[in-house]
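One chain follows as structure tokens, the form predicted alone.
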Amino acid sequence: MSTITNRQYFFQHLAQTSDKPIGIEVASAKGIYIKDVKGQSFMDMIAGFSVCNIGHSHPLVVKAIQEQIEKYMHVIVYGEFIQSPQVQYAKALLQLLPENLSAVYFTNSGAEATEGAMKLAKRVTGKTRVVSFKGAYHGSTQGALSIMGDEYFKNAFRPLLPDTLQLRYNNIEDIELIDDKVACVFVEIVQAETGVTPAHKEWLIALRKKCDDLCVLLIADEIQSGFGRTGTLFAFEQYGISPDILLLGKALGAGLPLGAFIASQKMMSTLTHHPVLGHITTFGGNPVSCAAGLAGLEVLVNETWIQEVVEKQNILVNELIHPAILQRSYKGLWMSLQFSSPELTKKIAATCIENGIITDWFLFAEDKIRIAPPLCITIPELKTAIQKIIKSIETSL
């Protein structure tokens, strides 16, 4: 009697992503450590793509999963009934956040945030057109492809929304092009997939401001770049402006799925009303989700990791040095090494799994490697790291 096994049952059952997944059969997860079924241990240093920023399955976390399973799971749709966790969440962000984001829309995932986002603007402003940016990324469910910015990945799904307009980021002139047509611009305040670009400061400035003189709502996504990730706890606070309404996804949840959009109270009173129930989901802010959340934030808090961002960036910026690396770019404990090929590239990220390190390319920049792990990585674990990636660099040439 032949035993399938579970790669095989990923490969013949389980849709598939691309035609060369990672393919780690993976038995545990702790800190910054990811085990395989073999017993090999592999350390992350992509954090899950910013979800484990504290790391993996840490304990505060775990104990707060288990108790409130213990407590209920789902129970209604979101919304209707008052469930402890996603006010208790709702209280501890809004505390970290600026006055004018007053009200919290939990969802399932970043993606499903940025189509709240996108509804919400169109019913505050009464307005249809939509801006992003070229090389931006905000899911790829139908609305959030629509405003994303690389035309191959939208290609073979056209028709996509109407009305939407993708300027070139951190370009002053490409400013201009906004009017009082545009409901609302979405904007990473670092674009995660060509490869950790940060905004440049005078430029974010001169963006809030035409849209304060447009009545237009600036939507900040920080999906990727939130919680820590860039040395602060939100990458907007280190641009002196406030966004209208805040994307959050992927390290919120603490490892469980779980994503936001925030605004004022009286912008989202608006989805309650003509029609009601003006936006809906039924697992968005599952409790469970929110009680992992609440315990991970509060980690974050509490640990110096988020101060420890900058001397951490230092570290790979002043040692994760090979002539092979033809730029790299960063921001805070996130950064893309550059290389001559994409063939080069997935090369050298192939071999760091042989030795042990777990890293990837970007969706817009195949030429680039992604460094982001947990935040709680230690500085020896951060140097060993490095030793490695340097090491797979020189054996792939």
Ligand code: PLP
The other form holds:
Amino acid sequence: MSTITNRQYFFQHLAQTSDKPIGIEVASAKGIYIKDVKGQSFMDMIAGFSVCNIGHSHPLVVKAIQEQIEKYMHVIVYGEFIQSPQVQYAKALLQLLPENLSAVYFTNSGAEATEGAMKLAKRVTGKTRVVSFKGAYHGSTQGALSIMGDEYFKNAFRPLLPDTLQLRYNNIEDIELIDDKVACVFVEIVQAETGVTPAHKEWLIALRKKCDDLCVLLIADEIQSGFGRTGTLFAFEQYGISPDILLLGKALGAGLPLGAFIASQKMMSTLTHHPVLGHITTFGGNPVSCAAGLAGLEVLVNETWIQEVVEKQNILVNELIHPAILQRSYKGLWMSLQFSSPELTKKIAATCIENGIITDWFLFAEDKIRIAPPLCITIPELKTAIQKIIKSIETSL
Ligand code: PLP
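Would you generate the structure of this protein in the form predicted in complex with the ligand, following the form predicted alone above?
Entire complex below, previous chain first.
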């Protein structure tokens, strides 16, 4: 019998995404804590990359999953049967969204929501040009990669989709480059992977206006900024605008895989005809994922965590201070800390792990540490985490 350990097998036989994965061997996860197989406990200060906004394995989510799997799991491809968890979750989401967002298409992931929205925009407008922004991340599939705002990550995979254009984020002049040949503009309300870059209010309003003037669809990617992370359920609520299509993922499934693109019923109907089955998926809207997501949303709405985000943000702002931090950028319970080099940032992240704090850097900003704890983190826990991060910075210099 083979005596190979899980760790050895992971490195030898599971496809690796980088040279140095964090490599914690997980035994369990509850609330803001992840325990490894050696019994060490870690505070999860990135919430599984903004997925576990209500913490890991919330009891009401676990209960909803258990109840659903007793009834049924996968029964058929998306869109054929009436499955109560999908219906109930769509109803709960739409009640919290502007009226124009009236039909939900559930997908498997955030990237698939991006793909679906891109296809939807082509059908609705009859145009093909897709605008996005430098520094944007909308997923890793080829369509989503085509609108990514970073040449380094795209170049190895060309040719990608034609007729895409990346403008400068938060740049008013670049909005003028949008013309009536454009089908849609993808925008993150807070650009995640450059290190938490919030949209300027006047810029986003001008972008909305330009899209309105030219009948261009505005697609808001709230896959990472959604579900309370910035202090409101969705970040766009703070800008007085509403998108034509909304992309959701990550926290949408409360720990199970789920994504969605949401638009008007009229728009969505274009995926039903000529051709029929304009976007299809086997597992999108899996009933167990939808039951989990609905339970998670109910927790978020009933708790006071979203209302507490600003207070917790201010604690980070006032207490997460060190001379080695060159710059901080934040929106809600979501912050980046910039250091003098990617090497130092990686050293600090590794020291944080040794000190029981899970953190990481950003896809397009390797010199910035990511702070995005579950929203349920208590103030004493937050203060403990801040102290440990400061200690980790101190010992890494
Ligand atoms: N959009 C944004 C803003 C994201 O942060 C991500 C994932 O990190 C995605 C899209 C893609 O989501 P997924 O990884 O579920 O495909």
